[in-house]
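In structure tokens, one chain follows: the form predicted alone.
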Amino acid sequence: MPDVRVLIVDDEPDIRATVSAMLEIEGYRVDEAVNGADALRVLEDHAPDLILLDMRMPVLDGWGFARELRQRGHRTPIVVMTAARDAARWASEIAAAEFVAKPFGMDDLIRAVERARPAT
């Protein structure tokens, strides 16, 4: 079982709950945030090993969050989760390690997380 903490940043409660459940089944420790600003607050308490990031959110979107994350010196790998057709381009714009297109299955999500997470 991986000893990896994942931060899920998504404004949709159902997506957060589903992704959390998928990752917890696989043994990941999970924190959640409802937008980028909330995620920055969570980072103050728990430094994640990996971030799953929606791009289109109110308050602070994925681009703003990624910019602020890097300005604060964090190099945490990011996996972009988006329903947009531009998922690959958006992931590239923020130097994300991976992306998954919504809707995604458990296998797709776990593969992306395993490819992006730091070696333990």
Second form
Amino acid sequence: MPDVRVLIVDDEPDIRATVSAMLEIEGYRVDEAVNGADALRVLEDHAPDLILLDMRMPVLDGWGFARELRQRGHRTPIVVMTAARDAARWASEIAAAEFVAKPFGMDDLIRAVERARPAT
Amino acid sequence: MSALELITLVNQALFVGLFLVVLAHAVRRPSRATVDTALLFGSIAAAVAVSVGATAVGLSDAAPRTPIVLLLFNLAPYAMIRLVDDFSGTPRFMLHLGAVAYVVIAALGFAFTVQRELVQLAIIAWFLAVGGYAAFAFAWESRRTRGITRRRMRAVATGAVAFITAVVLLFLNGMFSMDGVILDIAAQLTALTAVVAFFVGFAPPEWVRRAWREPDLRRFLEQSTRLVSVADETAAMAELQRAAAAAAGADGASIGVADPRRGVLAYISRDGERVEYPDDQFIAGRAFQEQRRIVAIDATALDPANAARYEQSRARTVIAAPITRGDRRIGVLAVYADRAPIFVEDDLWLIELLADHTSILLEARDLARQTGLLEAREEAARLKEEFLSAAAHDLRTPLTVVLGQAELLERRTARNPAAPVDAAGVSRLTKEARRLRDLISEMLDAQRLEQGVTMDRRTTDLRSIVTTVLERHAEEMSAVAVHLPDEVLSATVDGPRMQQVIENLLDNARKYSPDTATEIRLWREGDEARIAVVDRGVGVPDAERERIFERFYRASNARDITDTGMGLGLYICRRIVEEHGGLIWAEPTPGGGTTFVVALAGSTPPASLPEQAEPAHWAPAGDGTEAVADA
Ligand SMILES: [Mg+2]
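Give me the form predicted in complex with the partner chain now, not the form predicted alone.
Starting with the chain above, the whole complex follows.
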């Protein structure tokens, strides 16, 4: 299992915990952030290989975060995870690599992450 | 020829000319009013004719010239009494009295040569009394009427005053042989005024009527255009009726709007009530049915079945015209008056013009209403759409956790059956499954409350309700500052429902203003018990402060913060509080944030009642008014 570091950004604590557990059991290393602004802080400490991003969040939402991320020159691939019907559209709006629509199962999640993560 | 002779001649010619005009009118349209008008001018014209004719054949002041002239001339006041009756009504005895007085005066005329002064005085008295009465009656009537009718009444009143003045001047001159020429000229000029005023009052020519109508018509057009956007249907129709009546110079107007499916015409009564009648009732109904203009000089005769109604609403004369647009029969316009003569035949085009314009207005209102309905329907559809997507979203988030945790459990067990149970994962699963259940019951609850639910109300200390909620959610509500009164503060409430209100409000405060101090206060204000939940979050935009209590409505800035939330919480609160006869509202918290206030009718329980309140561990050791829980 390659050493891949994933940053999970979601304002729902239970979603973060569940997604973390799903990824950890598959051997990923995981960081968590509670919103876009928090994620930007976490990025400074250790750059992830992949970002799992919720779109609707307080303080700084998915769009704002993605813009800021690209502005800072990060090319990190993003997987959008949202409960909205517009998941696909929103993903393309921020040029995300993949998206998963809530409620997603473990297989959906891992498949999307596998496809999105940079080749090693 | 002297100036006096010239004026006299002009006057004589005018009176005769006017007589011919009104005579033609009376012949074409015989009615009491036209005949009486002809009688008035006829008596004067005849007196002039006899006088001039007698002079021509060489008969001077002697009999039989003077008695005959007086016989004819004295008929004028009697005709005025009759006209007062035609235009504004006069007691029957006045007519009889006038007739008797005329006979006496006419007879006196034959004693002219012997009792010259007496006869002259009697004639002056006759003119003064009757002319004064007529002037007063018409002036009085003008106050009651409006528009063109008011102008006509005023003209007639002016004519009456001028006419008596002229006659009195003439006779005074004859009696006292004063400076003849000047008095005579004054008398002739006054007479000229009288004849013109009478003419425009009793038989106004077309151009005068048009000129008089213009401002009223313009006002009607302006007013009715404004009415397109008046939302209150009844108020708009009542206003339109008033405007139409004023423009027609009628006592009143009725606009019946047709409801073809139910076969009725809806009118607005004089006291502003909407009333419906079968669409063939009254003269208005007949005009609507037959799609033609109907002029009923005497409505009671044309529609005897409803005679009492016409009498009662002082609508003896009715002109009704259908309101039609293309082949759409929209309704009917009827104008009515107590007396026929205020209308003349050229009023008919005006009524039709008013009906026509009314049809445009009604159609415009109809369009505006349909647009409004459409907008409301679109708004409802949009809210429902938003609700569905919010509901779907809200269900998907816990579902993601439930599904994910279940799969994780499955996988862990598959890989290592002996592995210890992931206690944290299982508790997340249970918690989110409960959240799903709560969301679904919230949706069903909102649905039930929409239809109305009976509350199981008991006298309860509101402090215990607040503390119960705080205890139940001790973990999430650890940072809530609690302000409870020292004394029991009771209200008659459904306990669980009131707890639900407080729970929802606290939950909202937590959701939309995280990491800021939230407070809950309970206090007595006059007869009321009040509960306030104060947050210091983003606040609610002013314009939305009432809308947030609508079903499915979510404040615009709440949608930015989280898409969790179906817009049902505050709606449920409002419905519960309303079912308690109370009020709930939102106000800005000074310094930012929102304060939700619930006001309930308080009740002071008898002292013997056991204390239900148990401020418990929320109460501080100190003064008991404030507690900050730190569970
Ligand atoms: Mg979110």
